[in-house]
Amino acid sequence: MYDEEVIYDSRRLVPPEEHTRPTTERPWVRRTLIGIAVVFMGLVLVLPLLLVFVEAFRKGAETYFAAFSDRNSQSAITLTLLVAAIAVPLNLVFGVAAAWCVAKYEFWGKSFLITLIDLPFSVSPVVSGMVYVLLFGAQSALGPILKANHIEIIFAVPGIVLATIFVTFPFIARELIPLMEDQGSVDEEAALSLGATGWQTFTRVTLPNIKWGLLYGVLLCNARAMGEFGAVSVVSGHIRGKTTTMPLDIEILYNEYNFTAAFAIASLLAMLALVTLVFKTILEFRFGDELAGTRRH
C-alpha cells in the first residue's frame, strides 16, 4: 500500500504530459523568450530587407527598372550568374569527392583533410583573395610566366572564379560528410558483391542516397557564390563593366550616390537569395528526416 501511494503521489505531482516538456519554465517565460527572438530577427533581418525594397521603389517602378538597363549593371548581373554557374558545379564535384574520401575511407592525414575543408570558414575572404594575388599577381613568381603567355587571372574572370570556389568549397562537402558517415558503406558493399562496377554503385546507390543533402548543399553554395564580396573585391580590380559582380556594382553605385540603382540591384540580389531560401525551406519541410543527418555534427 505504501509503495502504491508513493507511485500515486509521484504521478500526481508530475503529470505525464509534463514529462514531454523540454523545459520546466512557466508559459510566460517561453513566450517572452520567443517574443525577444522574433523582435530581434525582425529588427536585424526582416526590417533591413524590407527597407531595401522600399528604397529601390522609392522613385517608382519606372526608375527601378531603368536601373537594370545600365550596361554596367547588366554586365555585373551576367558575370555574377556566370561565376556561380562555374563555381557551383566544380564545388559539387570537389565536394562529393572530398565527402566520399572522408566518409568511406580511413587513411593517414584524414583529420588534416577535414581541417583543409573547413579552412575557408575560418579564414577571412579578404585574406583568401590576397592569397590569389600573391600566387598569380604581377609581382608573384608566376606573374611573368602568365604575362608572357597572355594569361590573365588576377583582375579578370578566372581570378573571380577561383576566389569564389575557395570561399564556397566547404558548403557541399560539409553537408555530405555527416550524411554519408551516417549511412555507412553497407549499401555500396552489397552492390559491389552483386557485381556492380564502381560507377554503377555510385550512380545507382550512393547518389540516390545523398541526393537531397547534395541539393541542399548546392543551394547554400549557390547563395554564397552570388553574394560573395570580400574575396572577389580583392581579385577583381573593380573594372566597371568587366570584373564587377553584383555586390561590387552595388558598392560602386552607392559610392556614386546613385542610391536608387544601388538598392535596385540589391533588391535583385535579395530576391535571388529569397528564392534560394524558399527552395531550402521546401527541402527541409518535405525531406526533413533525410536532411537531419547532414546537421548532426
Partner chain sequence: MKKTARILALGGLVAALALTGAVTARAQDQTLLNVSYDPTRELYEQFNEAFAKHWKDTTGGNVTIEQSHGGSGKQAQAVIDGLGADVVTLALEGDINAIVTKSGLIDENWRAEFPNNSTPYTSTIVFLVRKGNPKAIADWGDLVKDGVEVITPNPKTSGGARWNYLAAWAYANKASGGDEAKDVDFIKQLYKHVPVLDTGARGSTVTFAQKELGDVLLAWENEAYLVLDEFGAENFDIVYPPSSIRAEPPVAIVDKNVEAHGTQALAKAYLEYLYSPEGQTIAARNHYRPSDPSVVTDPALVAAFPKIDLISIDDPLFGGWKTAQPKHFGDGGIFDQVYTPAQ
Given for the second form:
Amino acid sequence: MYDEEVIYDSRRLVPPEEHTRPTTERPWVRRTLIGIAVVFMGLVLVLPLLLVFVEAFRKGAETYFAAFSDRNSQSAITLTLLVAAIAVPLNLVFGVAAAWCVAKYEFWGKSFLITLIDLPFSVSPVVSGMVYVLLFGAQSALGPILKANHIEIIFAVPGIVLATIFVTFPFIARELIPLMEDQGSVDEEAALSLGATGWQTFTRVTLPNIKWGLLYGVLLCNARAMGEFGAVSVVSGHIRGKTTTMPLDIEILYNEYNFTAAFAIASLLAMLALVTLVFKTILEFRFGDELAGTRRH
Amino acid sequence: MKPSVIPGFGLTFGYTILYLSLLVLIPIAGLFLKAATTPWPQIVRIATAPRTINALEISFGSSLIAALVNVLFGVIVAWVLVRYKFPGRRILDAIVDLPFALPTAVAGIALSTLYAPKGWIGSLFSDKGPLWQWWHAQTWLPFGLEQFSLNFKIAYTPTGIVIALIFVGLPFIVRTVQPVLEEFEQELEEAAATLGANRWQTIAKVILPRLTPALLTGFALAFARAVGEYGSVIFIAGNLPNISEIAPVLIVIKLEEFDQAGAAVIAGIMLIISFAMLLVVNLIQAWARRRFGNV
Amino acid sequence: MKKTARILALGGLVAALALTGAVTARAQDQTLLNVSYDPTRELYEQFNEAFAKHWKDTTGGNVTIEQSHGGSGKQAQAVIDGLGADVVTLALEGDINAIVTKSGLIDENWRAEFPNNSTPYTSTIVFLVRKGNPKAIADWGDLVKDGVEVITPNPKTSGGARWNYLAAWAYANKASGGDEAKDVDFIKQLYKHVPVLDTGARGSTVTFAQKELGDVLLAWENEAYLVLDEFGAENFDIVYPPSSIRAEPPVAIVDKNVEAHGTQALAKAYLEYLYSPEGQTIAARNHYRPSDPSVVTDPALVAAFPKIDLISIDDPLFGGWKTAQPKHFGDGGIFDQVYTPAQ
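Given the form predicted alone above, produce the structure of the same protein in the form predicted in complex with the partner chain.
Okay, now the whole complex, with that chain kicking things off.
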C-alpha cells in the first residue's frame, strides 16, 4: 500500500555499498533511532500493558475467569456499558454539530469556541467530577429542589453519565474538525446547487466523507468513557454493585487485596483498548488516505 | 461571519453552544461561584500558601519535564514510524494510542508495580540490584566511576510522577508530528542536500523548523493533559506534601477536609491556567494554518 | 443513512430518559445503605449476612444491605453532598460531627443514641513489621531510629492515620513529660521517616505488604491481622507497643435520610444488632475489640486481644475530638507544620 512507496525500505532501497542517500540517514543512525524508539516505548507503554496480563493470569486461567462471575463485577461491567451507551451517542451528535459549525463557517471567536470545546481535555478529572457535585449536590442551590422531586443525579447513574460526558466531551469533535476543515465545502456546495436539501447534503455527501474519522473518534471516545476513573470516582458514591463502574471496581478489588481479580477486570479494559487500536489500525490500513488528516488530537 | 451557502449554521452553532453551556460552561461557572463565596483575602491566602504553591509547582514542573521528554522521544518515535520500515512497526504505531484508551488507574497501578523498588524495572535500579552489582564490578573504570551509586528510586518520588505523565502525554506529540512528517515534501530535503548541506544540517535547518508548529501544539496538549492528571499519578507519586504532592491531590485533600471552597479556589486556578494555555495553542494553530496552509 | 438518524434519535431519547427519569424507586423489600470507611469491608460483609438473616427471622422481611467504602472523610463529605446513607459507620467521631454541622442530616445528640458513646467496637494501633522484626522495633521511639522507614497514610485524608498520629503524640507526650515543643519535634521526626503518604489505610497496606516498601506499617489492629491472612503470616510479625490509643470508630443513623426512606426501624435494628452477642462476636472474629466482651460467645476470641495501655481521645491530653481535630489536623494545625518547609 501507500507506505511501500513513501517509506524507505532499509533492505530494498539503500544500495549495498557504503553510500547513503542524501534524504535518509546512515544505517547505524537508523538502527540507533529505531532502537531508542523501541526501548522507550517498551519501557513506557508495552511493559505496563504486559504486566496487566501477567498479573491477571498469575493464578491461572480459572481464577482469571472466576473474577468475571462475581456479581458486583458483573454489575460494574453492565453499568460501564450503559454509561458508554448514553455518553458516546450524545457526544457523537454534539461532535458532528460542532465540527460542522466550526469547519464550514468563518466567524469571529472561532479559536475561542474551539478552546472551550478543548477545555474538558485539560481539566483535572477530579475537578470534572467536583463541578457536578457543586452544581447538583445536596448543599447546592439546586439540591433541595432535586431532593423534593426525588431526582437523584450525583451518587447515581445520571451523575456518572454527566461526568463521563464531560471527560469525553472533545474527543469526537476534535477528530472531525481538522478532517472537515481539510475537506472544505466544495462537495456540499455542489450537492446544494443540484437541489439537495441541507439534510440530504449532510447524510449523502458529508457523512460518507467523514465516516471513518467519525468511527475512529467514536472508538476513542468509547474507550475513554469506559476507562474514566477520577471524575467518576467523585460522583459515584461507591455503592457496591450499584454505582461502581469497571475502573472503580478495579480500585475496590485492589483495596481488598484481590489483585488477581483487579487485574482481570483491568485486562478487560486493556483488551478493549487493544481491540480499539487494532480496529483503528485496520481502518487506517484500508482507508489510509482518508484518515491521514485525522490524526491530530 | 462570512456568508456561506451551506445551511445549518444557526442549528449547529446553536446546538453546540447549548450543549457546551449545559454540560461544561454552567458547571464550571458553578465552580467559580463556589470559589467566589470565599472572601478575597482568604483566596489569596489559599493561593499563596507554600503547600499550594509547591503542589502547583510540582504539577506544572513535572508536566513540563514530561512534555519535554515526550517532545524528544516523541519526535524520534514519529520519525522512526514514518521514515523507516522494520518488523513490528505497525504494532508500535498502534500501541502509541494506548494511553488514550487504558484507564488511568490501571496505568497507575501497572506503572507503580513496575517501577517500585521490587518491580521489574525498579529492582534493576534498587540498592544492590543486578544493575548495581554489575556496575560496581566494573573496577577497570577510571576515576573510581564504579563507586558512583546506581541506586535510584523511581516510584514514590517526583521521578515516578514524571514517568506517569510521560505515559499520559506521549500520544499527543507522536500524533501531532506524524501527519506533518508524512506530508513532508522530500524535494526540500533533496534540494538542501544538492546545495551541500549535510544530513544534520538538513534536519536542523529544513525539517525541524517545519515541525515546530505541530510540536508546539503537541507539547501544549501533552502538557495541559499532564497538569490535570490524577488517576495514574496517585499510585506512583508517594504523595508527600511539598515533594511529590500534585495539585489535584491537594484538591482531593481539601474536599476530604470539608473545605469545598478551598478546593474550588485551587481548581479555579488550575482551570484558568489550562484555559489560557489551550487558547494560546489554538491561536498558534490558527496562525500556522494561515501561514503554512495545513499543519 | 436514515437508519443512522434513527439510531441517533433513539440514543438521545434513551439518554434523556435516563437523565430525567431517575426517580428513586421504592422497592418492596427494604434496602439499607451503610456508608463506611476502608478497613471495615470484611467485617460488614459478614455482619450484613448475619443481620439479613436475623431480620428475616424476626420480622419476616427481606433486607438488602448496600455498602460503600472509602476514606472516612471522603465518605462523610459524600453524605453531606447527598449520598443517601441510612447509617454511617465511620472511623472518627469528627467525621460524623461534620455531617451534623454541615448538613444537619444527623441529630446533634447522636452519641447518646447507642451504648458506649455509639461505639460498638474499638480498635487500636499496632506495628506490622517484616518477619523476625529485623529493625528491632518495639516501641514508638524506635520508629525514628536511623534507617527505619515508616508507612502510614495521610492524616488529612485517612481516619486511621489520625489515630496513628495521636498514638505517637501520646507516646511523645509521656516521654517528654508534657513538653509540647518536644512532642511536635517527635512528630516531625516521625514523618521524616515516612517515604510514601497514601490517601487511605488500604493504600498504605498495599504499599507495605505488596510493594514491600518500608520497615514498619502503623496499622489498625484488625488491619494488621488481615494482612497476616491475606499476604501470609510467614512474612510479617505484629508488634504491640507498650502503649497505644483506643481508636473508637462510631456509628450513627442518618436521621433525615431514614425519614425520607422510611427505614427508621430497620436502621435502628441494624446498628443495635452490632451490640448483640452475634454482632459482638463477628466484630471480635474480625479483630475489632468488642465494646461488651461479656456477651461474645467465644471467650477465646476476647482473650486473644493483648492487654496494652490504651489512652482515650477523651483524655485531658487530647480533650476530645472537638479540641484535637482543629489543633492537630485543622488548616494550619500541628500536622501542617510538619510539612511546612523551614523558613
